[in-house]
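Here you get one chain, nothing else, as structure tokens; it is the form predicted on its own.
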Amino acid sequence: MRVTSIISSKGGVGKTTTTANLGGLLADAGYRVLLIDFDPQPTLSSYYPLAHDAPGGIYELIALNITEPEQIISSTTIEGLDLITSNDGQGQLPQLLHGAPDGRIRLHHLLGQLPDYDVILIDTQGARSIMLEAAILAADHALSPITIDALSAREFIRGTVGLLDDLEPLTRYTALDLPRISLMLNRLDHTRSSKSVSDFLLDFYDDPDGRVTVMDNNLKNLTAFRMASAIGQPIHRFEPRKPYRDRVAPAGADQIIDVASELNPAWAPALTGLQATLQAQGGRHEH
């Protein structure tokens, strides 16, 4: 089981269209996936249609520390693509882990004990806060999409790496390692400032053997992503092959099968094999 947390201590950089669109490209790849909304504003858990409604979901895993499949885990209408929602309407979910000996490590603790998944994705709040903490202790692999502008750069150098900086001394107390962090620069155009932004990444993180690694591939900013949200579909499946030659963009399935190989290059001989049958099938595409 691989454990993936999206994370950034900054909102609107995607974090939800990411986990969303890889676990519906996953899931018709073959695998087994879990997508968890550890967020308490719940767009992840509206994201795809429900197959089966769960009568619970976060608040019932971490609070009474639920685990039962049937009373915790939603099942979507894409085969293989599970979800626990995020109901904890009354936000009491930060104040019960910090009150809690266990509460940064409990969501690593609790992920044992559930069913075997391939993949577990954990969309997370973009705030600094213990939920996002527990995120992290939780995940063995870490992925932050960051939108091409200074401010994000500098809020993902302070904020996200930051928090993981202040999480070490924990990590002495526990068996658990910090996870590596893959930047991905999300909605990349081709302006000049963007460039700048991402000439500024790749060279502040040219460690190989840092915690931090930039991505070679990324999501470009296509109006094919939010189309594909909009009516409940993963990317790969609304745009599986470009919808004009002169575009200069790949089609939006090209570029979440890249970054998903990318992040994982044991995934990449099964989406190769799915990226063949779009291709092939079609489908349909922006104009």
Ligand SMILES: Nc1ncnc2c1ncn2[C@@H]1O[C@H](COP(=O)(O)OP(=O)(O)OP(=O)(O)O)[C@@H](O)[C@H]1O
Given for the second form:
Amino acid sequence: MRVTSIISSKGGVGKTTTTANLGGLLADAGYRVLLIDFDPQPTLSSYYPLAHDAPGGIYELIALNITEPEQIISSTTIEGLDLITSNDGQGQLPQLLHGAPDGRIRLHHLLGQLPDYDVILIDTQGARSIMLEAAILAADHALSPITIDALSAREFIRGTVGLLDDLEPLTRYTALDLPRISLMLNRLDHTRSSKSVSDFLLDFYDDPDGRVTVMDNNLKNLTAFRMASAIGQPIHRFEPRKPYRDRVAPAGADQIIDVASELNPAWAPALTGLQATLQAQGGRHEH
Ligand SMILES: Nc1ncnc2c1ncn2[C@@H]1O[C@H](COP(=O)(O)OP(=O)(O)OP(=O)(O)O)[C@@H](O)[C@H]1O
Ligand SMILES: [Mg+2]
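One more: the block was the form predicted on its own; return the form predicted together with the named molecule.
First the chain shown before, then all remaining chains and molecules of the complex.
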């Protein structure tokens, strides 16, 4: 699973938070990771401080087909974590892709010309667009965060899964497969309604051969996610262990490690190693 797109046709469900934290985690676990900010609103681009700011970004890649790393790939201050920034300030890319015969499959082709990363994570816009379609067609796997309100669950079923269904005809004319979707509950709390929505989704997507798998692991609603993002740190560094013993929710580090290990079991050994190191270190507990 090299290319994972983080997708949702709904905004504000935690796509950027999940992308940034998975990227930071996998880089600290020793993988070479590339984040691609494919959202015209460049939230992921400024999530982590940059050690090197490349002159170009997503615009040069998609519009000009420039793939030279020194032109388009920035590096963050986290070792092993690179980034292609979103720099389409004028919003020209969607129109350009609409007008190009290879529009929807261009990103897929361009990724093959980039340096060899272990993991590529693509953050997308929370709305149906040709950019989102291109990110889906570029992915081996899709991860969809969903917040726990019934509206959002229905929107997921109608919007996100419907989008993939609509792309199905295209796969007949290209060598591309549509990715499977891992559905991850985000900002979970302990209320009854969150349990009923997660039960509903588990029941709805019961089919093991279907497009969607509801993940066992999830991210809880923690202020630590917002605090870590405010200081440009991944959650596993910010909250390596539980801040106080009797808090019910596991440490932020354990939550993201469990999600990543379920997403790709091949990552699990490296992540278990990192987890042991985090637990041995004195964690920072200033919050
Ligand atoms: N598990 C969590 N616990 C607490 N806050 C969270 C959690 N996940 C996300 N948030 C917060 O929710 C808000 C929206 O998250 P985020 O920006 O990641 O969503 P998004 O899907 O990328 O939104 P958009 O569609 O606008 O790009 C942010 O303020 C973020 O800090
Ligand atoms: Mg976002």
